[in-house]
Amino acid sequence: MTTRDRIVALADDLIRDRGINAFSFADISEEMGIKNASVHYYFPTKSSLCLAVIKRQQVALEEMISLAKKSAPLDRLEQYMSIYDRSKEADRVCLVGSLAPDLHTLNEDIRVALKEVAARILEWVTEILEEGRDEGVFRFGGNARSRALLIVTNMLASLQLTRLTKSEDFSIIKKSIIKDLTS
């Protein structure tokens, strides 16, 4: 791994850890033991750094999108909420969960880039609910965006929610979603 993609791979846990607010530069170099001058050699910005890091997720987006394309419905949305469990794992949030509270004090390429992932998570979802709908394993009422809202917003919550609360309630919340479409 390069250095810049060690820089980008750190900014993207501090991100999920603390948010974009609460860490520097110097927090990175640190923890990385590089001068400060070296994290601005490759992002002179905080805000080009952030943009790298949401860059880098929409490229692993997409790879798992597009390993995940001859898989079933109920299969595709575990892969999608898989997502979730690794960040669950690490005791973090999700990048786009991370960045929604912030997004007034984000730079406008900032802005259109997370807003842009999180409308392919949406666009993602909502195909996965109209394919199983389709082939008779999901069952539900309403247009499938409308599900996939309440789907993407229950997994983004969950992970700040039980932070607070048990830590299976994470699991349950994610069953819950399943028997609800299955049912």
Given for the second form:
Number of protein chains: 2
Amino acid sequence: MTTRDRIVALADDLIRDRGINAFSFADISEEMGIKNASVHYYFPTKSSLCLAVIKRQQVALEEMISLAKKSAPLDRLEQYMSIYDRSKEADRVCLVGSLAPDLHTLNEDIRVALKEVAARILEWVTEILEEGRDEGVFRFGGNARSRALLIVTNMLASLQLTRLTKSEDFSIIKKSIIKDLTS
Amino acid sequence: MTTRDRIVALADDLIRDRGINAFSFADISEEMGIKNASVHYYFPTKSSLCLAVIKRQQVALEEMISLAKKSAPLDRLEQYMSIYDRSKEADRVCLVGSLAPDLHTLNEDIRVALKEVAARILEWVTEILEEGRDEGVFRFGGNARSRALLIVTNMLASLQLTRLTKSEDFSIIKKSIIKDLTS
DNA sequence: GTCTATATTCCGATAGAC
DNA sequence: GTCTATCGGAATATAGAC
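Okay, that's the form predicted on its own, but what's the structure of the form predicted in complex with the DNA?
Let us now look at the entire complex, which starts with that chain.
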């Protein structure tokens, strides 16, 4: 992994651990054994670093959507949920859920990119639900996008809320979502 | 309203607007037309101020629960949801949803208080759902607490996600929750 | 209870050598 | 591409006068 990539990966982890406004270039440079100024060589501003983190997430998301393309709807939904599994294991929240509360402190570039991510996730989940209903494996009321809104909000907030309640609550939420759809 | 109360109310608004780590004592003192040091007279540390904000929320929550006590389950659920209505109108997220992503930057006192709030909300919604099901006005699968987890995560994240998607999505989520329970 | 003044620390960012 | 050195600013917090 290049130095640049390591910086972005570390920033991603810090944002999802403590929030964008609670980490510094020093956190990154110290962890990497380089100097503050070296991080600025790659990312002149904190905003540019944050934007790179979001762009990286966009790429990863498209990759995952592509890879999952041939799977059945239920498998695809479980692959979507597995994103949050990995976050939960590390006690991280998701990127959208970390940045949305701080949105009013972020510049326009970042807001736009984040909106793209949110829209793409919703689009993907909507697609999965539609196909699942057409195939008769999912049952749910309302249209697919409304149902996707419910599921995405469940997953986003599950990482936040279960920092405060019992950890098992995360898997209760996941299982409830699947059960609601399949019974 | 006393100066102290105004400070706490302003801090609450700032936390839910931009996050705990993105506002300063200056934001509060300037808005109130007093000096930085005067805010410190009431709250020696930022942590003590944050704790006061959470305690205030606890009081407001108990008040609302008390007042709603005699209402029917569906009314009570709508009163619960109306908390988020008011936040959405002001483009604020909820307190739990603002602080949970930053939890690892907060001290133990605050974490404990925040866990109490989350537990109390869950307890209340669970109670409403149980009673509604007993009375035959709500229908849902799984136990009441699991269902409460789904609804609370829907509401918490709706404020965050709809900062990024269409504003109407907030009311779509709300209506979907009610419809799922009552049909 | 509010003020002025300031200590202290930290952070984002840049200049310029190597 | 990484370093040393540092600037400028902002933030939390405190001392002490009024």
